[in-house]
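Next up: a single chain in structure tokens, the form predicted alone.
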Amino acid sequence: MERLDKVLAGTGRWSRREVKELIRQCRVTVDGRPAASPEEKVDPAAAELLVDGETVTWEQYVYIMLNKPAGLLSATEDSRQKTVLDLLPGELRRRGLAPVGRLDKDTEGLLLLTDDGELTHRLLSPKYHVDKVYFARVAGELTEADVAAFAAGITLGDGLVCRPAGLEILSADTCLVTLQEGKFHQVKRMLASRGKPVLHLKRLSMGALQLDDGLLPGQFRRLTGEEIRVLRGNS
């Protein structure tokens, strides 16, 4: 059971103050009767909630798939630069969504935004072995020696030890990189350590979740119920 004002404000459509005013004006009904007070306790999953006669759909968590464009920060806010949340409407921004992991400012591709903290932890923790797959274009020619080095695990110049990773050569200068961790600039640093600096990087998948080919850079959509179910199962 949750406070009514918390449930309605949690949709992102109204602030707590606005909800209290709606209730005071008798514009909110609970199971067909006017709401008694902002503090009234309701079961958000079972109660019929209406505002001005319109049904309010309650969601415990929201899951957004974004095709991140280059030029935006993977952050919830920044005083000087635009973030991926600036692509969302106010209703979703007010939900408290956060990126699951980070993509560099110039990196594109799949970015999951959610307020499900438990799923976020399971997707990012190396101990759960969730694959993250990236497409990379590099300067230089990729070789089987690079594949072997990735498989063995690379130690970077600053002493950072990277776990064994997958490197699949697609052409002389393009490849797929598969990681189960996500250290700072990791894909770029691993390839640079092999003398193959990255020119373009795009994340294609995270666990069972694959980037929707129909999403242009900057576009987003909610995950389907099946995608959420499979993603939770994979994590």
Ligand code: URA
Given for the second form:
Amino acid sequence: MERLDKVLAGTGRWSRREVKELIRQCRVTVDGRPAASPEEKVDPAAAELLVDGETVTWEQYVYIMLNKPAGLLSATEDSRQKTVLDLLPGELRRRGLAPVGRLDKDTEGLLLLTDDGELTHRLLSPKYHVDKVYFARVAGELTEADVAAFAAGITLGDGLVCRPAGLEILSADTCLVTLQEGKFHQVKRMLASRGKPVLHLKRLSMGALQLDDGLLPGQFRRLTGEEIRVLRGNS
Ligand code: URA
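Having displayed the form predicted alone, please output the structure of the form predicted together with the ligand.
Everything in the complex follows now, all chains and molecules, and the chain you saw is the first one.
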């Protein structure tokens, strides 16, 4: 059971203060009777909540798939630069969504945004072995020796040891990189350590979740129920 004002404000549609005002003005009903107070306890999954006669749908968590464009930070806020949250409407921004892992400012592609902290942890922790697949275009020519070095586990210049990773050569200068961890600039640093600096990087998938190729850079959509179910099972 949760406080009514918390449940309504949690939808992101109103602030706590606005919710209090709505309740005071008798515009909120709970199971057909006017809400008594903001502190009233309700079961958000079971109660029928109406505001001005309209049903309020309550979701425990929200899951957004974004095709991140280059040029935005994967952060929730920044005093000077635009973040991926700036792409979302206010209703979603107010939910407190956070990106699941970071993509560099110039990296594009799949970014999941959610307020489900447990799923976030499971997708990011190397313990759960969730594959993240990136498409990269590099300067230079990729070779079988690069593939072998990735498979053996690369040690970066600063001594950082990367776990064995997948490198699939698509053409002389393009490849798919599969990682189960996400260290700072990892794909770029791994390829740079092989003398192949990255010119373009895009994340294509995370576990079973594939970037929807109908989403243009900057576009987003909610995950389907099936995607959420598979992602939870997969992670
Ligand atoms: N590896 C990188 O180097 N950059 C990213 O944005 C993601 C993975």
